[in-house]
Amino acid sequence: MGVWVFLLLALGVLAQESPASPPPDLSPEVFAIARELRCPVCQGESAAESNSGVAVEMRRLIAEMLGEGKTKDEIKAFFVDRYGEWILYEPPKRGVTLWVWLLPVLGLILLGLGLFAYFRPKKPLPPELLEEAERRLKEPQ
């Protein structure tokens, strides 16, 4: 009986695939780069946060490219070539996406100007207008 249990356990261990995932001791630089890349199959998660197979593979590729001596920009360019600019969490600051960066700043400036115009001290009316208004109020109709 003990031999059969041992053989079943040994077959179970051998039947498992060798993990294609990266070793858990990836450098912090891998996760720093992966945090700037979107997971292609997850919603709202970066490649560093996700545990999907694609994200794990992306982290493995990043570690491999860092090992080859590629820079952060070269690695990000590789993923942009593969998936498009959508893969970047931070859109590039050019073209149409420049408005994504500028509109909040412009909105805050306009809001500040509007609040200043609304709350600024009002100028008092000229005395001759006040006298004219008082005179008209006192006149019988």
Given for the second form:
Amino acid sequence: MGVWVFLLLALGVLAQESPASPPPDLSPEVFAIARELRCPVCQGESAAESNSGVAVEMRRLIAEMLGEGKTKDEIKAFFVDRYGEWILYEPPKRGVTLWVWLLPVLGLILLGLGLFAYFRPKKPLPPELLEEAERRLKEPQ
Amino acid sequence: MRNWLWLLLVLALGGLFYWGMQRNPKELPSVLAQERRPAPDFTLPVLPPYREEWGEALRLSDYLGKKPIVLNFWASWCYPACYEEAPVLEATWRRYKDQVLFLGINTQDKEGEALRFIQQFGLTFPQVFDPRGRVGVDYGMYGVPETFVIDGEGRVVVRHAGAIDEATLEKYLKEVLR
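Since the one above is the form predicted alone, can you give the form predicted in complex with its partner chain too?
First the chain shown before, then all remaining chains and molecules of the complex.
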């Protein structure tokens, strides 16, 4: 009995510590948009995950703009206008960054072609060539 | 014929890798400086030691277009970069006082700690307080310290990320003072 209570308490503690859950003051919608924006200071993270000052301010701005009735695209455009397309967590599917999306697919296609060419069933040798080879083998050196 | 194709593919890939290795991943684009956009305006409270001379609040557009402006974002917690450049900024400001306006934006900081920093370096150019860091987002700021040089027409011409040294700052100033 005591063990179970302890386990349940321990699980409760674990659940509270999850850093991914949004703080209660901002709506999940804010985090959904922030997740598509890069945190300027900590470039590997999105503005939703980071707790750096800039990311916190970005979330606050997103919340404010949502309050003003702005759409997700308008909010993203606001940040692109200031930081350039760099701020988008996923590179846009056009222009130079289109290659980021296309190259892996092209690479896979090339790999598939290469594998196909390598493992393709070989055509049997023409009989006259085989006969010729066998005749040469039988010939005394 | 097929061998040529392979050679071409290898060369193309090699070229791509070489190009990739020459690129600096830490280089951060600044839309403002690249497009020489007009400096975004803001109104921020002036920190107490500067109120007598500069008023309670400072509006950037009151000073834009008159002479070049050096806008420096900093914070007291930004060690060591902000501590390295503070004396450089103060010394350069004293030399160029009549030709250029230096303006410090204390960003995402506590007022008490900001005041201690100001006292430590005896900064005499005006300092404004932006605890939320809202102005930084308008400037496309990545992190402190960051310095923006605005020319006499009010356009952003330079964004310098990281601590600035005297030679670099002088070079930027010569550019906008021409």
